[in-house]
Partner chain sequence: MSVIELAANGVVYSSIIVLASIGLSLIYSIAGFANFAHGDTMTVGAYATLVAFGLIGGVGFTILGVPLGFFAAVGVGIAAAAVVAVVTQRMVYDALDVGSIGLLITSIGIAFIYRALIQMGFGADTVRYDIPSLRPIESLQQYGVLITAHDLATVLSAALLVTGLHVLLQHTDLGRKMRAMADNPDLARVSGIRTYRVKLWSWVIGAGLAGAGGAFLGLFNQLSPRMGFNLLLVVFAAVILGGIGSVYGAVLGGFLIGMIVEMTPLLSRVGVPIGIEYAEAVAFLIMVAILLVRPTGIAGDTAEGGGV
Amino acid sequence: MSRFDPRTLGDELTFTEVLVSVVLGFVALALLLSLAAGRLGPSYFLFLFGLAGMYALLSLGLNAQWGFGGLINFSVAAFFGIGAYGAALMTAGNSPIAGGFSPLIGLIVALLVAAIVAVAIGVPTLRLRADYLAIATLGLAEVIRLFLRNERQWTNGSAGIRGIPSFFEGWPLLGTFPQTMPTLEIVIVVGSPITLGTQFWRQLLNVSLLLAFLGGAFFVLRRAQQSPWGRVLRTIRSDEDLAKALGKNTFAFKMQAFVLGSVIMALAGVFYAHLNLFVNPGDLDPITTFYVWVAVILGGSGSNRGALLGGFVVVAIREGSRFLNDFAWFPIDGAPLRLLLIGLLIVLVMRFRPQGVLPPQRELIWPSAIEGSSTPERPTSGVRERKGGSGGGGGNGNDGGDNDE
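Any chance of seeing just this one chain in the form predicted on its own?
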């Protein structure tokens, strides 16, 4: 096995990255051919892309907790639900609490509530072993799901919340963009026209919002990962006692990582509410947490690129299995196969690629560290000579600076 060399990061891709790029290229080509042939509607394709991006956001949030700090959070679905219900209750027409507010207000309220809940669950658990955090978050997920399902006067119960506006409703230009854009019909394959109507333009706005959320979350996490804050978190994950011995307040660092990841998960919930325009307690199913954990393990713990890849792969398996029913020659119902395929994927990854498909080595190094020459520059003078020069020439004549090299 070849040894990882940071000096090659700027010049070449690893074999795994090349392979992943090739596979993604084939998938993109297959999707384009399906669109051209009319087998896949453009609006539905953008909806699936938004769903995959939502899982990628959830994976980024879990990666900030587990990948950076080793925090075991089994309440991904809970914080996702907090974001979705926070946005829905503030903006929906049939909201039993408020409703009618701007989606921006719903976004702020949802993220604030998620941060408050994260602090409330973190204060009594983050000072203890990781086992207690896992148990507490597992209980939190079920408590929030049952609360949303049974408290009709606050959450509409199992009926859910309808009438959620799109995120850009009421905005200048963007609010009326889907209705003002003309309906276009593109014919690539004769007999299979591609229609770009109001629904397509609406989903295009949703994808733009998703890319803004993803780009912002990825940028923040990448900068945090390469910062001293990120290095302390990786030390805590590897050996918390060592971090304490170095004088670091490990509780504060873990709390910051837990709140940051929870807010990103709530951000995914806000996007889902305005994408689906309907939320109900079924969206907080524990299987959502399972899918997100699979995505992080698949991509590589601690890798932001891996979290993005894992989120898209999980949705590809989850939604792609639905199309197996379209093939008459396939003897098995495709929907139940998704858990089998995801389970098989976990086994293969843990057996042949336990570090994940895209481990985080590249992400831990600043780009400036690999720019220019491929080998470190040797100093032209010794340490004592430089020290003497910086002190205004106050060194001894026999410093021997030239001999220090």
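Note that the rigid core is defined as the largest set of C-alphas that superpose within 1.5 Å between two forms. These figures come from a predicted structure and were not determined experimentally. Numbering follows the first chain given and starts at 1. First, how it differs from the form predicted in complex with the partner chain.
- Remark: with the core as the superposition reference, the CA shift of L348 between these two forms reaches 2 Å or more.
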Given for the second form:
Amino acid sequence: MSRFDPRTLGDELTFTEVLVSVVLGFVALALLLSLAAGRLGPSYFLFLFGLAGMYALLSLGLNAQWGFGGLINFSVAAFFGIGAYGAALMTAGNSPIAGGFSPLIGLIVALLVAAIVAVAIGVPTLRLRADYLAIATLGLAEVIRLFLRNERQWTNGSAGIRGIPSFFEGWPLLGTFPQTMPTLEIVIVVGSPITLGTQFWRQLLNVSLLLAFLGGAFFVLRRAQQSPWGRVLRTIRSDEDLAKALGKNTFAFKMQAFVLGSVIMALAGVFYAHLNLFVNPGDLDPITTFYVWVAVILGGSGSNRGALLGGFVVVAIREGSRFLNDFAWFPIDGAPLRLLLIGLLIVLVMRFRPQGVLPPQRELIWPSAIEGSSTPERPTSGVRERKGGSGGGGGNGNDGGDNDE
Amino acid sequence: MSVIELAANGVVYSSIIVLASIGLSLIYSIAGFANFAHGDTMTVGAYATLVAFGLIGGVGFTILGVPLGFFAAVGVGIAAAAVVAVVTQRMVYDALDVGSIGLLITSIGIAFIYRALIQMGFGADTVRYDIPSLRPIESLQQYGVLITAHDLATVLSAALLVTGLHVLLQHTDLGRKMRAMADNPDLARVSGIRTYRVKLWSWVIGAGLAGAGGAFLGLFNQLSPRMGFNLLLVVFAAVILGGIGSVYGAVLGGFLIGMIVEMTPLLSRVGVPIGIEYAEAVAFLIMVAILLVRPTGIAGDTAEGGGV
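Next up, the form predicted in complex with the partner chain. The previous block was the form predicted on its own.
The next block holds the full complex; its first chain is the one shown before.
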């Protein structure tokens, strides 16, 4: 596979990709240095990483809807909340309805409920024009939030749900992993040792769980995007009438994308419930929806790696503005500053780079389809051999990849 | 609470929704996108009124318990909202080339910027105008109606503004151009109407009315940086119910949605277990239902409106 050859990797990157890689490299270096110097607590760092990954997961879910199929879904916070509440209600000690189940069962129930709600919302609204869909989904998300806040007998209302176990509680080995691991002390800079205690190991488990969720979602979506299914969705996004004229059941495709994205958002919610160990209706505030939108637009609509990048940037803004509050000399409160930065980011991206920082490029194309054209001197297997075998003259099979269909 | 009392409250609440929904509908049809910053334009109007009232003070005699200075301050609020909207239109929306969905997303960013700046200047806490709150009007209490003179002032001011808009639309040159543009922008353009200028005037009028709505919303409840954003979806429900692009539809839709929200307690009385806490949810569900069954609304024609 030529794409993973380190010597040619640099040639295929665009200028922006190189720039983004360099900036990310510096940020990672700065974080590592402050970790080593003991300025940043390792367990807090992992918590932040978990939060960033959670936003990245939400962005991946929205990307499946908006980026692939052009569905304007303003109910991200609602599906996130369904995931969080589903997991919390099934597993928490003081859950008003079920409670005490294994987190795995909570995960399954939460995702199922999210899928059912997605179908219920999708059936009426997915036929709507794009801007109506935006308004309708925002309205329905508010209905869900009001429901969770007011039905105290089922959800504890605005008091929220406490006592959620961590995801691995009750598992053999992993359940007691944070307690059994020794407390380590590492001294890199003399005078400020880094302590890795129970809290650190717990967050480490959380982050591994997140990486599993994120990796799973990323590869499912990448595969889906490159598949014929993804191509149909892109056609629907750019011209739905064309897709219809080609005989595609566009409603079914849009519904599949909507449910897929919503389930991924719920997955982020499940993770959040086990990370934060407390959920309340404030987690369904519409602002969460718009944070995720910023992440997707910034990263590049339709681009999965863009969604990952956007998720991390949003958390940098969210937590960075909170961090600024610690400085007494800084005159502006964190909450409105965060809002201002998010607003400015939306306007600036739409003004100067509406396609996003990392717009989808090769990732839309099945790898073998570009092999032939990008590296003609490299003998390739597969397509060309088949062409040669059928008697087409294997010598100048340079265009083999293009004529594949 | 009696039906008549709920209805009276409904009229007061409706008049605020009507002021907001006219502007949203105008901008939706003439600028061609769903303006999510409209609610925060109301907030701008309310806070500008607050500042202006602080400067002017309660000069002059009082009408319906509201000093004359407050009406002057509302005028300042209207002007401020209009100026802010026109500046935004010229600096941001005009420079974009992203289609109606892109403009919609941009307007969310604009909404956040407005709200963030207001919150930086005035804090996140609620504030009130420096007008003493009143007891309900005595002579109406015998009919079971509990409204204050301030409520009456709100309703009358809204009626005055809507009448003024009606005169403008029906009897002035600008009004005819605006109606022509809302109907068919391309036809208006080839007929020699300077569409750009008319577009700016729609922003002025739409945002100005929103500013007035915000100012009176502050009198009705209190002021907070989220006041407008919280109302935005209800206003969208009103516009969609009335029919996007129709000013008269927006008036009717605003009135109906305002009444429905305030009359929700009646539902539990007739056996439907939906409490007052779901008043807005009812409005949103009606909105979704209208979008499905009759997306052109009550007053809209059958042709596709502006937008996409």
